[in-house]
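Have a look below at one chain only, the form predicted alone, in structure tokens format.
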Amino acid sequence: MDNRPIGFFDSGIGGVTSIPYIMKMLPEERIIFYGDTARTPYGSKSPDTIQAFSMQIADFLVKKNVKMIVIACNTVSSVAVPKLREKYPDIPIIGCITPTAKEVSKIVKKDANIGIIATRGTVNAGVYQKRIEEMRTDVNVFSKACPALVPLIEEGIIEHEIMDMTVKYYLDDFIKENNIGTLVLGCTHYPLIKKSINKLYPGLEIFSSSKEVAKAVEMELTQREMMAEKKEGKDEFYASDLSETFVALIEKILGQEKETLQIGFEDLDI
């Protein structure tokens, strides 16, 4: 047993979309998490800079004596994690995209046709077709960075006409000339336009990172036995920039009001 908390870290807000499915799996866990919302979006930045970015949130996790650090950002995941695992040897560190991958190839059907939408960083970087290809060599994988998305979720323009209007611009074509029956939410945010996704592309079979990563948690945590006896103590959500929407998405994701959490502002000498 290990009542030490687990760390998380995103570019953004996105990554709160992985902790609920924690805290119903896993309900003694205490979770710290960090948005890196003054410096969000990463999937325009250079590997370096995220990698960079990802070395000083790391520290600051480590620093409040996490167990485990959960890269809940996919484009951190597609060029961090070995640094990241290198730099701590000692602490188990998990990313979103293998999780995703698994799962994926496991369910999906022979020559099914595979979209992934993600940020311009994930997409060059191709972790996710070179995972899903590993596994799986009679199925077809297709990418499109979608860079307009994450910094509409983080101003908290979710569903409303705007984003409607900005996913069919990224999708309509994507879907057809690929003919595209499953989708990849290959961003931590994007779980959070699910339902406008669903709205405009009721066919789709949709996978999100999220949710997998939640189960990556769970596996790791009972294989090393460092479940937590009992939770102490509350949640902690920490951001670069303490907006008014930062607060306002933590709520609504978790259906908690802010009383009910420890929210703070911490700008790592940024």
Ligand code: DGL
The other form holds:
Amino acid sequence: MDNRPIGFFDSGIGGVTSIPYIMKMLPEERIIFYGDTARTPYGSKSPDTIQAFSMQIADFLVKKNVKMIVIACNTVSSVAVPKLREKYPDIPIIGCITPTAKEVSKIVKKDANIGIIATRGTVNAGVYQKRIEEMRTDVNVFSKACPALVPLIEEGIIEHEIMDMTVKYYLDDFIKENNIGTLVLGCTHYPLIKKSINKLYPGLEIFSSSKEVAKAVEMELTQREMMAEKKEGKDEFYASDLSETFVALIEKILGQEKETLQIGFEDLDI
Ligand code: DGL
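Here we have the form predicted alone; I need the corresponding form predicted together with the ligand.
Whole complex next, starting from this chain.
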């Protein structure tokens, strides 16, 4: 039993999409979330920069006495997990790619055509493809970087024709040419546009890294006997740019008014 909070972070707002799953699965866990909204998106930045930013955020979470760090960002998960584990060997660090790849590999049928959509950084790192192909040699994996989606989501342009057009711009040919039947939302921002994707491509089987990372947290806490017995205090949400959009998206994702949440600015000495 361990009542300390769990630390989550993302390059921006997207990682918050995994929090409702945690709240439902593990209601006694307290959450400290950090979104690096001043420096988002990470998806087009170099691995060195992403690693350096991630170290700063992990330092902040460790000072908050978290019992576990959850990288609720695929881009960071694809390039920074080994470095973070090296720096903090005593803190469990969970990324979102391996749990998602495992779940997909467990469920898809032979000869399935799996599409991974993600940021440029995640696609270039090729970790999804590698993990799935390590577990399944009888499926085909295709990846597509969709760099314009994160800025639109961060701007709150979500249920809108501009979003539908952007999704079509990236996915129409990708899905048709590769005969994709299974789509992995390899970016924690994308669950926010799942409705658009469902509407445009109703037959797709969709996996979300936000959900899979939450399931991995539950499993890890259970195995290590680190579940919280009682939630002590409020969840905390920090951002390096405390914009109105950040606050509005948190309210939308969590379905709670900002007055009920503890939201703060933290610049990590940037
Ligand atoms: N949420 C991040 C991810 O899962 C991407 C956002 C960004 O490009 O910073 O990859």
